[in-house]
Structure formats: structure tokens, C-alpha cells
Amino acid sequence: MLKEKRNLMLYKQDFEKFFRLLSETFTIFGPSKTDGSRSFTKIDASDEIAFDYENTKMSLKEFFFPQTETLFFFDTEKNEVKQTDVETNKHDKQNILFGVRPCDAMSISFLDKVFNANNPQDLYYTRRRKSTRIVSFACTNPASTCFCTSVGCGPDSETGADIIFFELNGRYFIKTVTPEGEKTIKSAEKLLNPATKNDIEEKVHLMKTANSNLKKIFDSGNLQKKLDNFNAPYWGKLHRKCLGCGICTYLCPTCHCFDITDEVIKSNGRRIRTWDSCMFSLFTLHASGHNPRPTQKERMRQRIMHKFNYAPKYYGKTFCVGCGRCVIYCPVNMDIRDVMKEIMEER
């Protein structure tokens, strides 16, 4: 059991060599230099690694929820079910996803609330997230569509992480989080030295710079109260400029949406799992015909009531992490930190 946090130093230079022996037992993936950081990729070798990225476009979502997998195959005729195998990794080791941003580590603590927390979990998930270790780097130079610090985040939050690195002047300041965390840099122990008090000075002095520089938007406290009027006349002009086409749920972090369909030939089939999204005018289209949300504007005002009211109240956070994704991609350049905005100064 960890007992104490430990803040750890690695000089730049044995970054290398500090790489090699987690891959010895780890499979590690990471923001990538060849893709333009679009996702977290494997990663063979310390140069492929891209530290100097703000964040990817696809979030870590689709590595412990992909977007489309198939949940078991059937065949009707011998009324047979056979499972598939949970595919954790391809090299029979552990998992370290490696240069996560704080605002997609906590964003799998979310995802944790609904696929790992209650009976029944969910299996898929479940695996999956037993066999990866999370570390994380702090943000020093946070984006202009950032507003981690408005939804109880931060650039340094530790919140899903197992380790957490931070960048100083020719060496990384680490800090161990969770007992998996000490577990998965036993093996180069010998390259890491205690941080000293000018160390820690550095990274605290560092931070606050970095959080001078989110400024706070909204409070998601009061926004969660001002949310509880369901048929509040702002919903009738929130959603004009919205498409449908959900770009934002999909790019999300948090949302977690999905569909079942079955594929059958002749007797065989199998089961798919795939994201949906609460954008799109079929997800709630009934076998009768009937929508109980017709127009988009029942659509945003269900993603906007399920992110900042419906999650606080079900499981006390509030389901964004203010990585600023659906600012970046919107193709109506919508930014729901304007929405958020024209809500609480409704009146």
C-alpha cells in the first residue's frame, strides 16, 4: 500500500535509458511525432515521443472504449454463445499510456464511475483498464480553448494518474500517485534521486505560472443549479448554430454514448458495440416512430443537463474536463464555453 507520495527526479539525459527498461515490461503507448500527436500510438523507441504537443485530437477514450468492437459471436442453430477475448494488448505485457494530459487522466476516472464502479461492471472495459498504467504530464503552456480550472480540473491535477511528470529545466519532476504507480517505475529505480527543496520550488513556481493563465469561466457549482430549469427559454436559442453532427460527443473524453446491433448470416452472428451519440436524431427514435426528442434543440439540451447537472447529481462530478476538443473541432466554431456563459447570465 503506497503510504507517502514520492517526488522523484530523472535528469534529461537518462530519459533514454529511463524509457528502455519500462518497455522491458511494459508495452507503451504515447503521443507520436509521425502522426502529428492525432492519438496515442505504440510507441518502440524515447525519440518517437512528442513532449511538446498541447493534446491529441482523439482523446484516450477509444483505447479502453473502442469505437466499435464485437462483444461475442452466436450461432442459432447449435444456441451457442462464444465470448471473445478482451484484446488488453498484443505482447502478453502491461500497458503504459505515457504522456496523458491531467484533463484525459481524470476524464478516465469518469469512465471509471459508470463501466467499473457498480455490479455489474463492465467486462470489456474492466479488462482493459486493469492492464494499462496511466502517466500523465503536466500542462506548463496551457491552450487558449482550455478551461480545465472552470470544471474542477487543473494543469497539474493528479486525478487518474498513477504518475504525474513535470517538465523543468533539463530534468523531469516526478511524482508517484497510486501503489501502481510505484510498481511500474521499480525498474529504473536506480536512475531516479529524491527531489530537493529547490526542485520542488521550481515545479510549484512553475504551476502557478501555468494556472495564471486558465482564467476561471464559469462555476460549475452554481451552473449545476442554474441547469435545474428544465424549460428555461435559454434552450430555445442555444442550439441554432448546432449541425447534429456530433463531432463534439465523439472527440469528447467523457461521453460515452454507445449502440448494440447484431450481424447475422444465415444461422452465425455477432454482437457490435459502437459509439452513438445523443446528437444525432435517431438515438432516441422509438420502433413505434415516436421521438420524445424531435428538434436539436431537446438533443443539446440533453448533452449540455447530462455533462453539468444529471452526472454532479449522480456521481458528484461534473462529465467535462475542460480539454477544449469540441471548441478546436466544432464545425460552426460553437464554443460551449459561450453556452455556459449565456446560461448563467440568464435571468
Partner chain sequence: MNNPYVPMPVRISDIITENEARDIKTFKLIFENKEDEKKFSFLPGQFAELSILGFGECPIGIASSPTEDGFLLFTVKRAGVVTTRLHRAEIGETIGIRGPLGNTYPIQDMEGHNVLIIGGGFAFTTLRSTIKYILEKRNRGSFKDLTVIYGARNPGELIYKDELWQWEKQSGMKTYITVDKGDKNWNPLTLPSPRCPPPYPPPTSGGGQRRGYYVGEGLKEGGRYEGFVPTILKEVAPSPKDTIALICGPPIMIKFTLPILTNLGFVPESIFLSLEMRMKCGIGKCGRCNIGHKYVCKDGPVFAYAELQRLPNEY
Second form
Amino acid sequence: MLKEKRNLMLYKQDFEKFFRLLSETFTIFGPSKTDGSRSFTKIDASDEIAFDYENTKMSLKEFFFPQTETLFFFDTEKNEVKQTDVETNKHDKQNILFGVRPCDAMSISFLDKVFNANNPQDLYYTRRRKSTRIVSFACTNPASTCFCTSVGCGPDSETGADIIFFELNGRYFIKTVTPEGEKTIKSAEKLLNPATKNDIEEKVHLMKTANSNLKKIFDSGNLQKKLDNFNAPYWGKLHRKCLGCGICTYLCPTCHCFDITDEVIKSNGRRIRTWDSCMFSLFTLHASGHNPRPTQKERMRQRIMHKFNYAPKYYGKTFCVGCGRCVIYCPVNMDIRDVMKEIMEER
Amino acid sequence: MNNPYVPMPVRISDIITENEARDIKTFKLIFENKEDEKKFSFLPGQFAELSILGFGECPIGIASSPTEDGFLLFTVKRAGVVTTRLHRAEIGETIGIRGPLGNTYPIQDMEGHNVLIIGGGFAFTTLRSTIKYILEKRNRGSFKDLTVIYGARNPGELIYKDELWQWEKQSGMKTYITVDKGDKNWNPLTLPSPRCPPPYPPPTSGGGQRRGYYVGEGLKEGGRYEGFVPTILKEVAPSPKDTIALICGPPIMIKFTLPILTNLGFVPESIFLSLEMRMKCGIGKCGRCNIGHKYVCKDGPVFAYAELQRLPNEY
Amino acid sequence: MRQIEYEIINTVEKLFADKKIDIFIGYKKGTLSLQTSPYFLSEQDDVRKLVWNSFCSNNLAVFIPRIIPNSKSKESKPVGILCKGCDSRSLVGLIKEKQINRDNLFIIGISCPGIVDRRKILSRLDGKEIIGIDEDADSIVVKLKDGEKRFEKEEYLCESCLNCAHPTPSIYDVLIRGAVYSLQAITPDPITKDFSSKPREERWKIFETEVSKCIRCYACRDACPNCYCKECFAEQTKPQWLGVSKGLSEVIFYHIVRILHQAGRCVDCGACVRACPMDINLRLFTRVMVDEVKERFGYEPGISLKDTPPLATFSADDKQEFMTEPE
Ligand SMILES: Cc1cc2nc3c(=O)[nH]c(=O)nc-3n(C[C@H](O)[C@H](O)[C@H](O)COP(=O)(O)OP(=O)(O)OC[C@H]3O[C@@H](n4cnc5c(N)ncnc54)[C@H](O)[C@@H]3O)c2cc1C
Ligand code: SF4
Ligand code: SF4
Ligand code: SF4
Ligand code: SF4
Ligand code: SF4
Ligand code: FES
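Pass me the form predicted in complex with the partner chain as well; I've looked at the form predicted alone already.
Every chain and every other molecule in the complex is listed next, the one we just looked at coming first.
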């Protein structure tokens, strides 16, 4: 860990230069104006970045854990596995994910626990993770669907980020969070000045306002206890309007379930992993026809329980960062905040 | 570094059809690469993902014992895509294997104690591994009495028949074999089996004509029965004192077996079950196989009943 | 609007009081502005939470096959449901396809002034936060921190509502009459007509561009009352029809089959479009099917319980030029 996190300042008029200097060593990805900040895309010029976006539709996980990933190619005629080159990352250029929201940055720290931890390590994920720096952007204007502060995240959370930016009047306040973050800005050092007391005060004030705009809806610690009641009566009702479409899990930055299947054309095949979701009816269906989660009731329970009860027990973290994507995009307005409130109210 | 998703090549060196319905086959596999074989060190209870390129993978319990050198056994029931393709495989074909995966039966905890093994149907696989392991000369001394109760729907559905007949005769263990419904050959104990050509071996004890029904005298030293596993268990179970019970079988068998063990005085800490959930990755990442906060592929498939009681009843 | 809401509430209250139903499916206020949420209520729930407004967008018929297992099941009491024109057309389809039994339903029909497309409004707000919504007969007033914005409903209705020929339910037990959106419905739909008139390559390009955004969540399928299959072709493994990747060819395959499975069945309710998180204009393609079926067979699904769906019948004088060898 970094002994001393540095607070630096960058004038907005220098940002273009800053961006160019960084892009000499790094490929830069960010929320781009051109695709309406649908997802993180490659940014070629600093003015393509959409700074004022609320949250990309597709979460950051796509970048490290794409919806479709080839595990390896094979030849069915020769009956041979052709190894992929995941073991080496020498081909990779270093990347920067620029303008990441603090909730998404934190979600990556959770995915690290699943894929990056050595139990065993998932080389596909790790490889991208190793070659990527995360530069997050504190939220000064959180959306009405954000509830990060209820789940241990926040508009200025640093977890998962290498560097965090705060947008002050006419300049950026830059805080280096990790040694990697320090290295990242090395080449642009000459554009940066140490932050003054005034700068720090302005930043603190800014984040105070942002924080006060976020209502704390529930206490996730308490919630975990509450959820220990697996057979609570609310499970019989909550799910009824759920369509089982899985949007809430596909768009969720912390959901990481996947399927493994083979695809073959003639004798060329590949084994792929693709996103999957506990909200789908086939997710747990045995070949025998037995299904431990036969109805949407059990599936809804799994989703909520996994995020707020199982994951805290297993990984020590609530697997929700309060980004609000599931709230915005659920076709039946299944609002996870409401679900939580309902659960907390039940005695 | 090892890529946990890439299977190692293994050659099918033998295929044995286990049952009359011909939908259960045992595959004997030999590693193509010696290094892979060395890395593949396992204990009874673990499983592996068998892979057929173009078809996919499926988790199958390791039926051979680590004490059996040079090969692995997997007994597979034909069910869906991969297992059906596997059943069409021929001797000499190369398939893939990933593993060993999951935890093991509590071998260390079992040492110095009696072991009761309860199996049903084709789920007997990892229990066979355990029995073999215990019976191995250099291991046998570490365990006390070994009791095996194994049941299938009918005599034709019993797997590992020639070994069963062998175990019936073997000293130092008690073997109770039961079928839901016998056929005309079940008494007196003749059984058509592709692995076991006639003349069929005589029963363990009590002379050639002993009828193997579960009611009656003198059943305490093994034999053949007609009836459900839980019923037989009630009759023949060893004392719970100093005994560890391992169970693997269809859900319905497990459901009725547990209360009987409990009534007999087995504490939940001394009962171990091997569970099945739909699986993909086998390494605790794909999120598919959890029961509560435990992943069956990684934290299981073997669970102490005591632990299961603390988990949601969702399997 | 308020008036109609009261009428709905009173009717439902009476249904519960008279023990006619045990469960009712309607709408309640959503947690987001411009949205409502399906509301399942039983007698002990608060019937006053039922709402009726321009954002009652879900097609509630989708829940019926999930609650009532099959057409043979004899429910002790019918399930109460609030139906717009399109919801009722979906129910007609489900009854005709023998998925449910008419006797198991108690339908409160409501003549529909059209549903406002929240995305159209949202796209005009530059991401500004909505503080409140007001609605009158012709317009939606959106209150923002720095003032308010008025939207004429006529311009902001969902595409399918803009060209809806049957805003009044085709079947019901009780009908609540309200304002009906009065634009003349046109067949073929102007938007899809424009699409159909384009050269083949261009149409394909549009199709490809649209569906390439798809993330295969299948919300379009799950939101559609017609998609009640227990085992969808998209997920079958024996045989497997298509792979599960996000590759373009797989996505195209999924969409073509889904669209074709809607031929003669799609009631143009727009539920699939509204459910899609990627804003894919699915209606462009399903509506082409609707118009095609109407033109060829003079058939509109969901209007009558009696007529036979064209794909379930054969007539010697059916147009069959498509059966000729390809050129
Ligand atoms: C720990 C463990 C040990 C097992 N041991 C054996 C054994 O020794 N012998 C045996 O015959 N069967 C065993 N099974 C069950 C076996 O895995 C399934 O029958 C098999 O996966 C079916 O695969 P399929 O491709 O033929 O079926 P499909 O229905 O085509 O299934 C597709 C995929 O779903 C998964 N899947 C489906 N059903 C199951 C299931 N019941 N359990 C786990 N994954 C499933 C697999 O990944 C499979 O490839 C075991 C299962 C587990 C979890
Ligand atoms: S997005 Fe909504 S409807 Fe779809 S699965 Fe999630 S909760 Fe259910
Ligand atoms: S559960 Fe919803 S709010 Fe929480 S991280 Fe996932 S998408 Fe965001
Ligand atoms: S189990 Fe469900 S909630 Fe948990 S990660 Fe998987 S898809 Fe998300
Ligand atoms: S395909 Fe779409 S528009 Fe047609 S009935 Fe289904 S949900 Fe409605
Ligand atoms: S709802 Fe949209 S993204 Fe989801 S499968 Fe349908 S078209 Fe694709
Ligand atoms: S099989 Fe993937 S988590 Fe268990």
C-alpha cells in the first residue's frame, strides 16, 4: 500500500495535455459522448469523455469479465485443445479506465475477491486486471436512484480505484490511492501541483453536499442479520411481479455468474463462458429434471440473499454498491431499495 | 501458471456397462501426460469435470480410489448432452478432465473409528472410492469396523456387481445389499450381470439358501435384502458410538435415512453427506451451485449434517 | 383520470367484498417518476394504492399463465385483472391458444387513452432530476429543480399506442369507460411501412444495427404474454438451436425466431419494447408481421374469441407465392 496518498491539482485547461501524456503509455477507456455513455469505450481525444454522465448503462464489469469470453479454442477433428495466450500478458498494452464512478470502482474490488483471489485464480480476469488502472471520478451530483451510502460505498469512495478525481471550480483535485496510481501519472507530473489547504477545503465541502444528497435507506449490516430468516413470509410475495428476465443481474456491476458452453462450426470450436443469472429458471435445473429453485420465489430470494447475506458471509462484503442500475432498468419497477425497506420492516 | 478451465487429456482405456438398463457405464481413464497424473492427487469424495470438446463438461464423482494406481474410474449415468455423448464414446478415445475438485470425505476424522457407508443407486461412486481406500492393506488398520449398506431399484441396477459379491465374502467388513424389488434370481442370489459371468457367487454366510429378506433372524452379519435402504438401515445399523456415517444417494433416500440415523443416536456431527447441485466451473466462481453461503463445488460436495442443518434447505 | 382511478378502486373493493376474487392484478405508484409497477393485491392489501395513469405500461396479461398453471385448472375463484385494450387482446390470445380458461378470469376492462413513453420524455430532460409529475387530459407536466416542462401526450405516446386500433378491451366483465385516444389507426403502420419500403439490404442493415445492441437478457420474451412456453427454443439444449454467446449471428437468430413466433399472435402491445434495457426498437419488426398478417389473411389477433388464427388453419386460396422456388 501507498505510504502517503498525494493530493494534487490539475487545471482544467491542462487536462487535454494531461490526457495526451497519459495516452502515450496507456490506452484510455471511458464513458464516451458518442455512445450516450452506454458503456466504457475507447477514448481517443479528451473531449470525447462524458464527464457529467450519471452511470453507464453497462457496468464496468464488462471490461474485465465480458459477456462472452473464449476460454480456449479447439479442433474436434484432431480432438485437440488450442491453448489461448492468457498465461502471458506480454501482448497487452496498459489500459486506463477513466472516469469510473466510485461505486463501479468498488464493485471491481468485489469481483477481485471472486476472480483474482488465488483460489484458484481466474487468469482471464486477472490478466485484464493487471494491465488496467482505474481512475475514478467522485460523484458531485448523485442520481436519485443511487443509494451507495446505504451499502458502505459513497460518492467519494476510493476502494478499487488507483486514482480519484474531484471536479472543483476550474480545476481537478487528484488523489493518488495506490502505488500504481502514482506510477500512472508520472509522465504528467509537470502539470500537477500539490493541493493547498484551500483546495482541500473546497473538496471537503463539495463532497459534504454530495453526501447529504444521498439518503441512507438501510443499514446493510443489520440487513444481513435480518435475512438469516430464510423462510420469512415476505419471500412469498416479493417475487410476484418479477418477470425473471435477469436485467437486474446482467447490468449489476457485482453479479458474476456465468455459464460454460461449447460452440462448434465444422471442426473449429471454442469453449466459452457467458453471463448467466440466478433469475433464470434454468440456472439450477438438474439433468434429472429436479430444480432446487423451481419458482421465481426461490430465485428472487437467491438474488437478494446472495448480495446481502451470503456474500457478506463468504467474501466479507455486501455485493451491492448502490449504483441503482437494477432500479432504473427493471421492467416491472422492482426497486431493490423498496425490497430492502420491506424486509427491514418485517419483524 | 495453471489455467483452471483447461482440461487435461485422458484416454478411455476401458468401458464397463454397469446395469441392465445400460444407462450407467464406468469409464476407466488413463492420463496422456505423466505430469498431469502426478498433479492429480485426490482423496475419496472428490469429483472432476469430464470434458468432451464440442459438447461440454459435466461434474462426475471419482469412483476409483487414490490407492488404485495408474487410472481413474468414473461411473456415469446417461442424462443430458454431455453424458449421452460420453456413453457413445469408444475405448481408445481421448477426452478431457479437470480436477480434482471439491472437498473429500472426512478421512482423517474417520480414522480410528467405525465407518458406516450408506449408498443408493448410481450415486455409490465416491463411496466405492472410500471403501476401496479403507480396504487397502496399508490403510485398513487406521479404521475400525466397516459396514456398507447399498441399495438399488432392482438387482439389475446394482453397480460394481463383482466387487459387491467380493465384499460380501470379505472379512473385516459387513456388506448389506438391498433392492427395492427383487427378481426371481435375487433369491437364491443369482444375478445376470455382464461383469459377473455365471456361476454366480454364493452369498456371504448362512449357507447357499439363506433368504435375504430384512425381517428375520441373524441378519447382523451382512447379506442380501429386499426393501428400501432406510428400512434395512434401521435393522442392521451398527452402534452410533464411535461411528461415522457417510451417505450418498438420491434425495428421497437421504430424506428418509437421516431421521433413522438420528433416531438411532447418530449426532449430526458424525453424519456426512455428499450433495449434488448443477455445476459449471467447479471452482466456486460461476455462482451456480450454492446452498446458502456455501458453494457445493468448492466447500462441498461433502457436508456434515450438522453444517447442512445450518444452511437453507434448498437443494 | 382521478375519476377512473376511483372507479377502479371501488370496483375492486366490491369484488373483494363480494368474495368474487382472492387476488387482483393492477398498478401501483412506481418508485421512479414516469413509472408504475404491477400490483398484486389480496383482500388484506390496500386497494387505495391502485393507480391509473399514463404510465401504466406493463401488459399485465403476462402474469396470468404464471398464476394459473393451465387451461384445465379450475381455480376456486377467478383472478381479477385490470386490462387495457392491448392487455385484453393478449388474454384473448392466451384463451385461444388454450393456455387459460376464460372462466378463471375476472377482467376489469378500461378504455385506454394511450401510454406515455417515458424514454421519450427522459430524452428531453438532459438528465435533469424529476421532482414531480402532473397529468391532465392532454399533457404531462414534469417538475424539475429549475422549473417545469410540459409534454403533449399526443407526441409522447408509445409507438404502438400512437397507432392502436382497439383501445377498448375486446373482452371484459366490467368496462370502465374513459377517454380514448382518438387518432385514427392506420394499417399498415406508417413507421413500419416506411421500413418495409426500404430496399432489402437497407432493411437488413437496420435490423442488424438494432439487434446488435442486444445483451440477451430475454426481457422482451419474458415481458410478452405470448411467450409462455415452458421451454423456449432459445434455451433448449436437446437439440440446441443457437449458442449462448453475444455474437451477432446468435443474436440475429434469436430475434428472427422470436419475431416469427409472433406472426399472427403479436397484439402490438409494445411490452417487449418497453422492457428492453438496450432501447432496441423491436416493434419495427413485430409490427411488420402484424401488418403482413392483416393484409394477407385479414386477421387481427386478440379481437375475437371465435375466429381462427391464420397460422392454425389452412385454406386452398391462401396466398402462397412464397412457396415458389427462390429465384
Ligand atoms: C459433485 C457431483 C458429482 C456427480 N457425480 C456423478 C456421478 O458419479 N455419476 C453420474 O452419472 N452423475 C454424477 N453427477 C451428476 C452429473 O453431473 C449430471 O448428471 C450431468 O452433469 C448431466 O450432464 P449432461 O450434460 O448430460 O446434462 P444436461 O442436462 O445437458 O446438462 C447441461 C449441463 O448442466 C450441468 N448439470 C446438469 N445436471 C446436473 C447435475 N445433476 N449435477 C451437476 N451438474 C449438472 C452440467 O454442467 C451439464 O453439462 C454428479 C454431480 C455432481 C454435482
Ligand atoms: S429486472 Fe426486474 S423483472 Fe427482471 S429479473 Fe430482475 S427483478 Fe425480475
Ligand atoms: S444490486 Fe442493483 S444497485 Fe446494487 S450494485 Fe447491483 S445493480 Fe447496482
Ligand atoms: S447468484 Fe444471482 S445475485 Fe448472485 S452474483 Fe449470481 S446472478 Fe448475481
Ligand atoms: S411481441 Fe411485443 S408487442 Fe407483440 S405481443 Fe409480445 S410483447 Fe406485445
Ligand atoms: S430485451 Fe432487449 S436486450 Fe434483452 S434480449 Fe430482448 S432485445 Fe435483447
Ligand atoms: S460450479 Fe461454479 S460455483 Fe460451483
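Definition used throughout: the rigid core is the maximal C-alpha set that superposes within 1.5 Å between two forms. This is a predicted model, so every value here is computed, not measured. Numbering follows the first chain given and starts at 1.
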Next on the checklist: So, superposing on the core, is the move of residue 268 at the CA at least 2 angstroms between these two forms?
Outcome noted: yes
